[in-house]
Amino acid sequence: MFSQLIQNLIDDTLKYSLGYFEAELWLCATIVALLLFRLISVDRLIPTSILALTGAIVATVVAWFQLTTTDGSETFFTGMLIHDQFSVYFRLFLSLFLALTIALTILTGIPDNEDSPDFYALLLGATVGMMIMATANNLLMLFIGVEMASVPSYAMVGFLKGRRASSEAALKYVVYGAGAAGVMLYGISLIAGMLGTGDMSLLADRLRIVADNGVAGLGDPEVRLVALGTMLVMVGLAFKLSLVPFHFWCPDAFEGASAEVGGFLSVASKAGAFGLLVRFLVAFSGDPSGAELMTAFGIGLGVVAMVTMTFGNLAAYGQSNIKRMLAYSTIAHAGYMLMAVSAMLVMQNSAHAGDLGQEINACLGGLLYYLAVYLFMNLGAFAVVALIRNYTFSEEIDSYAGLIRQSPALCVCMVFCMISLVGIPPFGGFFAKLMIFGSVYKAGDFHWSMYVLLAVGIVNTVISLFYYLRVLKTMIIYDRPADARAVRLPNLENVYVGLLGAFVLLLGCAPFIADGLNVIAGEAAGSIFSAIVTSR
């Protein structure tokens, strides 16, 4: 009996599951190769950065092939993970972003040759964890994915050896992260203990069973306990997303870490956490028995989104360090993206949810589109910071004065990224934000709080204009001090920032690119709802 069980497990893994896990396997194999290269000193002959970049590119190609061939939804590894277009979208997103980040580190020279095997192993390991977060179909895998993404991130924040600010930021990140992980694990234990399962596709059905009269009202003690567990899990996810009031690690970590690491955490960490957040909340949604509970969560997330984007934008206004300013900008953008999740939950759990399939898909599709645009505009901003740092040895906004006269390509990229981050046409950030605002407006038909959320989002967009333009004013209008270090980028670095800036523009004004991404995002969004319906 036991031997047959083991044989079935081996057969399932080798013949079925590994095919779905191919992109992650390529990254894992690259990590092993990096460590072996370090062990036998091959890294002195072959640059490990090239090996890491090759692994990321192969994973990107594999994920793209999966995206074009995936139809339907399947669980694998005995139901612990799920394969659908939603999870494949995040595989492609994360592997592409990983390749772009590694390319940036090659250009900037961080890490150095001595530390590069360790650094790239951490970078790839964190990416695998984020892929698992977006693919999780079990509460246990939810926790494992978060920890696999978090632990390498702690080390990367403190990777600049000998810098007190970097070490201090890493220590704070570790302590806060450990506390958030403990709270999240306790919440998982409450949910699994009360509902009797860790399978996320069964959570809504089990909630209906434990609820009195089949209605999951907050007056039911069992439902209140599940709601408490869900809130504790949300604490851990809010920490990864740097949502207020769990944002406190973000400014210090971004300022202490290198710009390359800050750029990676600002985008990849957000993507993995939003993928997991959506999958976790959708597992409870769409069933009448839990409509009251999930509507309350949707409104609560809207309140958190309002506070988060307001705090992030106001705090960013007074910053003199560009990385710290971008950290608060990252907090604000997490609030904008959370608006889509809030609107999705309100519509999905309304009495008219059956007639709102297209509108509900549009909420999640807008979020996925926003993430894709955010990849290029935020990475572009951090790339400019990293490249300028290599010449000026400063990350203060004042040191950017007059750079337009020395490095036009770099400044044009920063202009594109900053204007897109505000949400001004014709850049991709405008259309991404418009899609989310449109979804929130539609959700206002089902709860008045969504109109308030929309108004706060618009006001915050106006507020953000001031601190983004302050950076551009410094770069373009101010004169370059006579004693300032010159910033003249080589052709390869100009090409890199030029490509990032071009994608920010094309995602806004090139219909064939924007429409193609919109279709992909919409199909990925629809697949997660189909998977939940099928499993039930």
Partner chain sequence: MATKRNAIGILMGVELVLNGANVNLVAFSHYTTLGIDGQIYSLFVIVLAAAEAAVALAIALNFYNNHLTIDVDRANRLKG
Given for the second form:
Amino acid sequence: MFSQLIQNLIDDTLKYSLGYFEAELWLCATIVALLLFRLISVDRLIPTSILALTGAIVATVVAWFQLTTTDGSETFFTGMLIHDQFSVYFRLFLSLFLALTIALTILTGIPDNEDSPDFYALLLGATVGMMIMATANNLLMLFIGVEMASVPSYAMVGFLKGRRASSEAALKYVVYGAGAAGVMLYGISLIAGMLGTGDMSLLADRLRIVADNGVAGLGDPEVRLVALGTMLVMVGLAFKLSLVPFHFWCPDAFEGASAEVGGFLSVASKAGAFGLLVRFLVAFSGDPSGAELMTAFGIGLGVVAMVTMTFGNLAAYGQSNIKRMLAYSTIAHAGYMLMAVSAMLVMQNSAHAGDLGQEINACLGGLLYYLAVYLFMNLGAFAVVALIRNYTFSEEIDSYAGLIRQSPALCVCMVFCMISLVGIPPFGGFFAKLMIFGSVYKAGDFHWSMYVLLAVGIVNTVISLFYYLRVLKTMIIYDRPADARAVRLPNLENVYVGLLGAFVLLLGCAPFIADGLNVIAGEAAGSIFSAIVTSR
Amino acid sequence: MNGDSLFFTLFAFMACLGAVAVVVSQRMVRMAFWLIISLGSTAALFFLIDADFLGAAQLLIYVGGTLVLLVFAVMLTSSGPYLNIETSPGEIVMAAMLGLLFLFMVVSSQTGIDWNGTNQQMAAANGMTGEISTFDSGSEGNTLRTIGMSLLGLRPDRGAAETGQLHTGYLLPFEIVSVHLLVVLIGAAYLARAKRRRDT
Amino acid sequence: MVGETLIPTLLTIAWLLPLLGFAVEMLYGRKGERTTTKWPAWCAVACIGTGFLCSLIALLTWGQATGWAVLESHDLHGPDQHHSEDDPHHHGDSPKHQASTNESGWQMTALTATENSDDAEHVPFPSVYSGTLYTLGVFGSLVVSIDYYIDSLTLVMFTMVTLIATCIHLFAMGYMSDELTNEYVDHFAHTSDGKHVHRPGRFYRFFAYMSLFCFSMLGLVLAGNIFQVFVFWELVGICSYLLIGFYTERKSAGDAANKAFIMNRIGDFGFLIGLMVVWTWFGTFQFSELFDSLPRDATGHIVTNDLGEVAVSTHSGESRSIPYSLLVVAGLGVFAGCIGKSAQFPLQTWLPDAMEGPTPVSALVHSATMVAAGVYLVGRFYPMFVPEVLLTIAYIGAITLFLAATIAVVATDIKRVLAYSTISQLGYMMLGLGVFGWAAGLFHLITHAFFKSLMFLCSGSVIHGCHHEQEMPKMGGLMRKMPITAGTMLIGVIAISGLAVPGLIAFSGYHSKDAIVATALAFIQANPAHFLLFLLPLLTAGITAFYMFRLWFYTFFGEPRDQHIYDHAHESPWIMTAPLLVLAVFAAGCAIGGEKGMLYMMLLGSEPVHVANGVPAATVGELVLPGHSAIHDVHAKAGMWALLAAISGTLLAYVLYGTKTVNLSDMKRQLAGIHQFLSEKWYFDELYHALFMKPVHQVAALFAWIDRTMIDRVVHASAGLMVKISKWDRFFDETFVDGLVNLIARATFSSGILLKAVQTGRLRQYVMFIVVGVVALFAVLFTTFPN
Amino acid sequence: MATKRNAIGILMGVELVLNGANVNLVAFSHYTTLGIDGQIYSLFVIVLAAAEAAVALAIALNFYNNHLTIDVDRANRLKG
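What would the structure be for the form predicted together with its partner chain, rather than the form predicted alone?
Shown next: the complete complex, the earlier chain at its head.
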């Protein structure tokens, strides 16, 4: 009997699980290879960066193939992870982003030849963690994913170890992150203990069992404890998403870290956290017993979203350091994206959830689309910052004066990215924002507060215009001071930023690409609601 | 009062005392000592509720590993007696108030919970017996076998052995944590080592 | 029964005597002859003192008639017989007074006795005397008259007001004596060339205002209809305005007076709305008719029909349906007036500034009586309040009491500490009323009046002794110089802090605060979602003890901080210390017996009928309002909690201010942000400035601009329309379009700079913010989420 | 965590926080239907805490090397 079990386990692992886990496996293998190659000094022949890039591209390709073959939703690794279009979308997204980041670091040369195995190991390790975050189906995997994504990030922020700012940023990040992780773990322990399981697909059912009279309300102490646990877990996620009031680490960490790391954290870590947040919340919703509670959570997230984007946009005004400004912009964008989650929760837990499948999908689809566009525009902005830094050794906005005359490609890319970040057509950011705002508008039918959220979002879009335009004004209208260092990019770098800028534009005005992404995002969003197959 | 509850009270008290003392004391070495007391007492608590493997792990990894690491770091960074790194009373008052608020939050949300009733409901809904499974007792300890099997995804405690069906198992975390540890150690080693140049 | 005519007569006399005092003062002051004689002031004292005697007799009559067993030995009111000076029975000063002697105008309405379950010893006795003194006029169905409405609450209020007023008049004799000159030098007011202002003294004017105030206050208490209340309400407001601005030469005093007046007007606007609703729907202002016309079922619910309307039968016999929401509006409107008068959140900012007036004024008007009028009115109008309004009252009270207490912690001006403490205590009363503790709230009103007037007078004595120094950091060690003041102050402090040895010795504040906290606990046990209503008062009980003892330690304890002031400090003369001693006796003992004591019993006698048993679950809002038995059940528990909080607050104050173990300036520096926030009074003044003052100025400027451009256009109309339009267009573009864009940009930019300050860059603050964030979210979660 | 100015002290605070959650998990594993899962969670938490502590200590050491102090109040350059 025991051997039968073992046989089952081996079959399951080899036949299904490892196949679904292929992209992550490639990344893990690359990490090991990076170390081994340094051990046997192969890294003098093949630059480690090339090796890492290869690993990332292989993972991207694997994920791309998974995208075309995945159908439905199943758990693997005995219920630890879940495999559906949503997972695959994030896998593809993260590995593509990883490849782009590695390409950027190759261009800017931020880890020198000696340190690059360490840097890329951290980068790849963090990416694996983020992938796990987006595929987690168990509270333990949730925690492990967050830790795997966070801990290497701390080290990456402190990677410029000779710099005082860098070490300060890393210290702040790690202490804040550890605190948030502690809070989150406490929440996990409360949920797991009260509901008696760590399996996220069972949470909604268990909540119904626990709740008196089949309606989860806070008057019931058991439900109250679960709600507290849920809130604490969301605090941990809010730290990853840098939502106000858990954003304090973000500007400091971004300013202290190098721009490449900043770009990576602002996009990838946020994407992983959003994936996890959606999974976690979806796990609780859908059951009528918890509908009222989860609607309230949705509205609460809406309020947090309002505060977050307003705070981020306003605080970005007074910044003179561009990385810090972009950090606040990241906070604001997290707020925009959170709007979609909020709208999704409100609709999914309304009385008419059954008829709203399309709209709920559209919410998540909007979020995924936004993430994809955000990848290009934010990475573009950070790439420009990193490249300019290599020439002027400065990250102050004032030092950008008149750059249009020296390196037009860079400036055009920056213009595209910034305008897209504001959300002006015909760039990708506009459509992404439009989709989310549209979903929130629809959610307004079910709760009035969504209209408020929408209004705040629109006002924020307007006021965010000013600080983005300030950078552009500095770059384009002002004259370059005579004593400033010249910025003349080689071709390869021009091509890179040009590519990012082009994507930002294409995602806005090329129907083929934009629609394609939209369809993929929509399917991925839909898959998360499909019935989960657990037994084979 | 029987022996168990006596020891429970004793160790729970020590764990709390140690934790409070860590917060209150201002000298690093004393903090480390109190942390040992607190974590050690926690390990003892684990033993008391038959979680012997975990208690051992707590002692080995936490007390034996992490804490020694912390003590090393204390020694490495001690900057001499002339530096006064003490917290002002105002902040302690502030932090104490916040801590108490947090405590109040947790305690107030845990009061009034009918644990037994919930357990019964939960068990009934999932086809388990109302009994909380007691772990094996044997020469290999109370939980060793169960934990080991669970890591593989074989759950004798859920009656899986009879049906041959796999239950929630922890093979993946077990493996992936190793990758994590590898990455983390690389990072830690990078940060901690001095920059050296490969001139040769 | 003898009470039917005697009690109203006595109270009317007590009410009108101060008006006589006012007339005497004004006449004497008008003569222009300013001598140093004090006899007109003694006249005023005599008036109010006689008023006290009248009210006392009325109270005794009532008590005897109701047969209060607990009040047999009436030693509590004994010690102040020396106030009874000669009794000038002047009549005929005013038409109103003439009316009062007109016995035929009295219509006794003896209402049936309330069936009060807890008050077992309650014998059949008219619980209310109400009637009309004089009918001013009849306009259609609107009858404007001077009514009276006397129940035991009225009597207790009368006695309290007159007693305290007598003490304070006496005190003021000493305190204001330096005004008794033709060449008064005001050291705090400066002329344009930087010299001190010299002016004639205003001794008589002060007593005139005080007498007028007493008259208005007593009229407010005696009033038998809500319109009359409003009239006297405004009168006390005017007196308050005059008294705050007593030192008119000081700009701060003038500003404070204006602020108080305007803040009160804001509240009164709501009051007027409430009055209109009451008048249009009930057709009467009279309390007795109003209370009768509202139908309540056996459990105390207001009966509503299917449409959510309340069927009332007006006094003229017709019945009509009132939308339930209008009852809410009426209640909220009247309560808005109380917010203004009692300095509740968000109109609380005027009261601390009102401390610009002389200290006796602060003691009488701004702590003991006028500000309590808001609470009194809530209590009086209680039967008309529906549960929603009560909940609002409770929350307003809870917010106020916490807010003011936190500010009091950092205030350094001795009178301001007391002012904030007053606001906080008023918040307690409102909270007590809001959570269905009718008697508890009014109980606290009475006890608070005694101990707070005592403390204000003590602070006056300190200020007098220290030559008008009000900053506590410059005092210290005064116990040795002013033992009587220090001792009586300590009694007041203990009373307000609610310290006691249960079962052995307990001052008045302990009993009354206990009653409120117990009611709040009973309330949240029935409605867990409103847990803040218990948490905040409990927390504030500790804060109260902390800041009051901080004040005491700062002022009287330890070493002198400013040797110069210390050397010149002296104990005040007997005319000032004697009232202190009298009030100290009352502050300590007026609530003897607690809930079994006579004061509480007396108040309980006029409790609205539906309060005693509680209201199980109100029709709307699903509030469960606790009855007496529910409150009684938790009383001991709540008492323990409150006592614990008070003791810990006291100990903290002792550690921080009584001993020297903690470096205060260091602590202040560490908590700079919070300290700043509290010192700036939660930035309410700035907020109001930005919200209300600025827009008004801007709108005014806009209108001025429109005026100018309009006139401009008319004058220059002949200069050619096309040129005009083009110019105007350009002007519009530049002023509005550009201006608007620039304005938005500037506004966002400055708020961005503001937000930068939040990101302090200090790691440990960040960590604290995690906890703060979690706890705040928790609080939000459990207050707003569905149950 | 909020009272310590020494970075190592803060890390000790982190250990305490995680330990608290661990106690919770083990208690739940014994008294609720969570069963052995709770202990396994706890086991992983111990391991992850060790990993986190390693990185945190490395960062603290790095901070010390750059600032020549371990006082976190000196980490005040990045702000605004």
